[in-house]
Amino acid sequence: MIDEIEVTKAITEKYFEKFLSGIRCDVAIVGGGPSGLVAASILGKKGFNVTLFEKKLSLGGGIWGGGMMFNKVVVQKEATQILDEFNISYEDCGNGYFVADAIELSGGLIYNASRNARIFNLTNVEDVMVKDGRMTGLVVNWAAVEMAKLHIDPLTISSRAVIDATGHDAAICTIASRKTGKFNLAGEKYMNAELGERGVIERASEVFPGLYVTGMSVAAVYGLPRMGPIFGGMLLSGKRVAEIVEKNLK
């Protein structure tokens, strides 16, 4: 016999058990796209307490639609190491290009991240916490509150490091830039896949004490070109920022 109230009780108790275990974390990641998911998986496997927030219902960012809704994505040779590590299949198309199925790639990244980090979807980050010149956490609310423009106070999450993986908007860096005045965003530039791919890896970095940037947020901060439906740079940028955060926190 199924008791509906017991179902409600199980969902509620386990959700808030997860929520309370994540309000003080080592690393808070904002954005569940490819770079954020890779960083969450790697840092979680290293033993860090990782919490990831995604304001949409589903994670995966721009992977799902591939290029113009053709649900295949391209990665370069360097990124296949991450696909291998995450047990995601791909085909060699020659000339250094490899193609993965967008659905398998999204699902594989999400699965690995969910095994190594706490994930909260439908959660919007509306502000940051800064103390003594360092970012110390995030201010969160339900995404539905933002959508409905309701005047409901948020709650706070403390962390030793924050990673902005929000993509083209660089939402967390935008807030931090405006409120601290310590750095400026150059804005994402035109399409140039070669420069964009290389740049989002090389310039994944700490942009303000305690605040790190990865993926397309790197392009928005440093004025790099966009690159379209090639995703190797996103994966490698997530790995790169995870290595930087690990080094700094240790």
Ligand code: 48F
The other form holds:
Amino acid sequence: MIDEIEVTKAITEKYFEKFLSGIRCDVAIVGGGPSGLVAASILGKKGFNVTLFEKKLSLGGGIWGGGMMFNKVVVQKEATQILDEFNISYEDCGNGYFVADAIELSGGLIYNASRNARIFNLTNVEDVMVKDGRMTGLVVNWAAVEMAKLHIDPLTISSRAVIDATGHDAAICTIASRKTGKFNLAGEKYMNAELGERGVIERASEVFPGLYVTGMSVAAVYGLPRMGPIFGGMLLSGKRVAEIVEKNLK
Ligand code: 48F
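How about the form predicted in complex with the ligand, since we already have the form predicted on its own?
First the chain shown before, then all remaining chains and molecules of the complex.
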């Protein structure tokens, strides 16, 4: 016999256990697209206490729709090592291009990240905490509060490192730039896949003490070209930022 109250108790007890174990973490990642999910998996596997916030119901960011809703995803050779590591299948299309299924790629990245990091969906990061010139954490609220424009105060979580993986918006860097006045965002440029792909990997970095940037947010911060529907750079940018955070936190 199913007791509805036991179901309620199980959900709330386990949810708040998860929430409380994440309010003082090593790494807080904002955005559950390809770059954020890769960074979360890698840092979690290395033993860091990682929390990822995603404002939408589902994670995966821009992966699901491939290019113009054709749900196939192209990556270049260098990124196939990440697909292998995450056990995601792909086909060789010749000339150095490889194609994964967008649904399998999204599912595989989400599965890996959820096994290694604590993930909260439907949670909007609306502000940052800064103390003594260093980012010390995030200000979070239900995404529904933002959508309904409700006047409800947020909660806070602290972390030793924050990663902005919010894609084209560079939402966290935008807030930090405006509120600290310590750096500016150059804004994303025209389409040039070669330069864009290389740039988002090479320039994944710490932009402000304690604040790191990965994925398309790198292009928005440093004024790099966009690259359209090729995703290897996003995966490798997530890996690169994880390496930098690991080195700095150790
Ligand atoms: O946009 P998104 O997939 O970022 P990414 O990892 O990858 C970019 C590619 O998908 C694609 C591309 C490839 O060539 O150009 O665009 O850089 O995922 C960003 C995620 O961040 C969430 C947003 O809902 C999305 O799922 N997000 C954005 N702002 C916030 C947020 C916020 N303030 N709080 C929580 N989540």
